[in-house]
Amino acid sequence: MVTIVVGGQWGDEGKGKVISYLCMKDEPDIIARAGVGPNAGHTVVYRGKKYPLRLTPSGFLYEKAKLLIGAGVLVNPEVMLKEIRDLGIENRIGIDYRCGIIEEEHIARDKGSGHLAGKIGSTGTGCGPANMDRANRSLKLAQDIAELKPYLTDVPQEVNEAIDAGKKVLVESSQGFGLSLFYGTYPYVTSKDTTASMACVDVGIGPRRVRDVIVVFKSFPTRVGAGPFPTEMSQEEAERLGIVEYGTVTGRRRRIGRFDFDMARYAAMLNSASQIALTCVDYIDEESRGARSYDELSKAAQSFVEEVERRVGVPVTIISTGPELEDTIDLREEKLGI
């Protein structure tokens, strides 16, 4: 049984919190990381402690799960090894031996004068140049890095054997639909596709093995860096609403906008969404902050959730009302019987 979680906007949708909640609630046997690489930042808050992550699966808090990094994910060994040490996950992390490796020269090229860092607001983490080298067949792989050898594995083999054995597998992607190299706001995008289909490729599973695709939308979408943002509001308006955020990786202030229903419908279509997770619903009004049942939401928040469900055409099953994992409304049993 495979569930894929992807972002439906420009990243920063709150996937880390949603994934962590799902892992603690559903207790998957394997949590596999798909996506681009360390240019993604997921923040998990648990019992008052913040965990900013760049490569480790956000569901690491569920200690019985095996954590895997798919072959499609770029790995910066320094970042990966530090997270392994800091989180104490040495005995349950597996890195596919075919993962591409980001080296210092990739980071230098990414930050180079006149390159994408200035034009489109690249994160400067080396992912774009590394993916260029991979396409040119000149990139080092994880199997070439001595320090990573204790953690190397064949991720598709592990994942597919788990599926065959009837185990639960959760695949978490990074970035968001609007940053897809093919379907996003090109050229203001990341260096590969970011849809659920690509997540399957990243971890080595076929599309017929997927049961659910959960697309995560933020009530007030955000974007870091340059690029089209049709529903963007001014910083002053965002401040009046009390919405001031900064990117996990870059530290740059996020641009804030109103919910874009057209974009959400398109993202749901291309990702074949079976469920929607809606985050930051407490931004609608403070009355809904920390709500843990649908009845606790304000009328305004309930109306917004119902409008998203009606106009996007996919059931809203997970509603996040605050940063803590417990600040979550889970409607899956009520709406889907699961």
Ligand code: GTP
The other form holds:
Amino acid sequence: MVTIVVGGQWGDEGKGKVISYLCMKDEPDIIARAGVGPNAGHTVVYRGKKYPLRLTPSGFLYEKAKLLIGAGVLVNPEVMLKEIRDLGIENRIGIDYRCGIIEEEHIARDKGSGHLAGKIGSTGTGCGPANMDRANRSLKLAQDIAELKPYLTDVPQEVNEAIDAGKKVLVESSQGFGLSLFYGTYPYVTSKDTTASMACVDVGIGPRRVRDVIVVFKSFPTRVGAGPFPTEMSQEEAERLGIVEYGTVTGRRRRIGRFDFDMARYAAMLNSASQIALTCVDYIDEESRGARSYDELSKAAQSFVEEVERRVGVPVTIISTGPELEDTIDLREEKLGI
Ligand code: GTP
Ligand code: IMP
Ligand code: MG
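Could you present the same protein in the form predicted together with ligand GTP, rather than the form predicted on its own shown above?
To see the whole picture, the full complex is given below, headed by that same chain.
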């Protein structure tokens, strides 16, 4: 049984939060990371402690899960090895031997004026140049790196065997729909597609394997770096609403906007979304902050949730009302019977 979680806007929708909640609740046997690479910064907050993650699957808090990194994900060995050590996940992480490797040279090519960081405001983490080298057939793979040897595995083999055995697999992607190389706001996009189909490719499963696709939307979407943002509001307006965010990886201030129903509907279509996780509902008003049941939400927040559901055409099953894992309203049983 496979569930995929993807971002529906420009990344930073709170996938880390939603995935960590889902993993603690659903206890999947495997949590497999898809997506571009260490350009991502997922934030997991559990009982007051904050874990900023760049490559490790956000569900790592559920200690019985095997953690896998799919072949489509770029690995920066230094970042990966540090997270493995810091989180103590040596015994349950597996990295596909075909993951592409980011080296210093890729980071240098990504940064500076005239390079991607200057041109489109990339994260400067080397992902774009590494994917260029991959297409150019000149990139090193994980199997070429001695320090990664203890963790190498065949991710598709592990994931497909688990599915055949009736186990639960959660696939987590990174970035968001608007950053897709094919469907996003090109050229202000990342170096790969970011939809659920790409997440399947990243971890090596076919499209018939997937039961659920959960698209994560933020009540007030954000964007870091350059590029179109049709519903963007001014910094002053965002501040008046009390919304100020900084990027996990780059520390850049995030641009803030109003919910874009047309974009969300389109993102849901391309992802074949079966559920929506709506985050930052607490940005709507003070009253909804930290709500853990639907009745605790303000009337304004409830009507926003209903509007999203109606206009996007997909049930909102997970509502997040704060960064803490437990600040979550889970309507899956009530709405879908699962
Ligand atoms: P990428 O993989 O980089 O796209 O990131 P992400 O989708 O995992 O999101 P990220 O953690 O970068 O950014 C989301 C921010 O919002 C983090 O600081 C979270 O702690 C925070 N957050 C998540 N859900 C909520 C919520 O419901 N309310 C509030 N106030 N903050 C939230
Ligand atoms: P790159 O992926 O580093 O090449 O950056 C390309 C664009 O995608 C830039 O606008 C980045 O800010 C954006 N981007 C890449 N990864 C993330 C992410 O995880 N969260 C938010 N924006 C991202
Ligand atoms: Mg992020």
